[in-house]
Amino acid sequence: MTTTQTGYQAVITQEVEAHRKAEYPVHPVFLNRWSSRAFEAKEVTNETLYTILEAARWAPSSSNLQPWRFIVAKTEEQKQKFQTFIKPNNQLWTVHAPVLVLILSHKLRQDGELNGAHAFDAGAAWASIAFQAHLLGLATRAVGGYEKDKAREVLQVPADYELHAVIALGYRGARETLSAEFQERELPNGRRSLNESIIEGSF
């Protein structure tokens, strides 16, 4: 790590003591853990990836029905197909992004039937995705800007896969690599109070 990149990550650690703060006791890893649009060039090893969707693997499952996918963009091709149908907004930032996953969901059961929980499962996924890399010295960010249809007919995914969110992933980078619109927006956000989201018994 060079002398830049530490005073950056200095830097990062003072915006998160600075935005984010417990109104319990929790693990590090939830507060430091932020989405990043900020990636460095360097390459996300084979190991380092497949490490980090192993601990998707073993998310939570209704029925262990695993009704996760994931299409993985590495390569310069894959990662220009993806770029075909992000919307032109994320596409400034998502360009430099080592990898790029698209994180889809088998809608059925193995009688056909809908299973009910594949998005929930999902959500699992992409939770473990995010936690692993950043354990790994890691960033993710998942994009809900991109056009389904059309990723569904690039990627050839079949009808009976729901489509969820592009995740860029990679070493975080400065954000003076950003434009200036983003590099405002490269801070680690604060939540509402926890007060806000508990409803004790019924609505």
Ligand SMILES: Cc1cc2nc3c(=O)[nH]c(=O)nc-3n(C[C@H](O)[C@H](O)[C@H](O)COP(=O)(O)O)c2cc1C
Second form
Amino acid sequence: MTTTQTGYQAVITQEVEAHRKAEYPVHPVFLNRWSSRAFEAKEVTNETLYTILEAARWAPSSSNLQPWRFIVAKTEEQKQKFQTFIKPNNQLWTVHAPVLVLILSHKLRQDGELNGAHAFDAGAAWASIAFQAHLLGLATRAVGGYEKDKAREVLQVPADYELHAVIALGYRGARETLSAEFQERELPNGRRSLNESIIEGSF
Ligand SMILES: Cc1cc2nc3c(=O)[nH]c(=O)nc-3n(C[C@H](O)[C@H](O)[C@H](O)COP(=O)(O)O)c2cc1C
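Now the other one: the form predicted in complex with the named molecule, given that the block above is the form predicted on its own.
All chains and molecules follow, beginning with the one already shown.
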């Protein structure tokens, strides 16, 4: 385990350190969060769930419109509904997630015109969920592999809302509980180098 050069108290876990190297000394929370497919059967209390969604409430948004919405599935009945639109390869593991949350965004401004930032802002809300969950000792994984039209119909989502990802949320489970194919992929992954994402000045 190491601490960063900036004196943060938090440490990078050994498992993460083996797979992820920061090029600059970011807070360890950015490396330690990684998406899980394995979840413990342990319940996520409402206090914990709403604390995680509270973090998203404070995400920045264009004109402070807060276009994000969260459809929460925590009862067996609600989660089974979600499974009707999640694609089979994702059903295999999301079926064990204690909570599923569909992130939506309202596409329109108050004057009825398009809010061009609705998806960008919903992305900020998702990031807040992922990091707050991690800080509370939980894991998340976003799922884009689901049938949007079916989800819209099953959950009766109005046309002026866009559907983004389903978030699987819970306490990280043992890798061994997954199929062999998923076990192999149950690891913190890497990133391309920072300079491949930065365009200085203009393209
Ligand atoms: C919008 C979005 C959609 C995703 N869809 C899926 C999915 O359908 N199935 C899956 O197993 N993981 C999915 N992921 C998880 C990504 O593969 C994962 O976040 C990425 O590999 C980076 O790994 P990390 O989150 O562990 O850092 C999705 C992530 C995002 C943000």
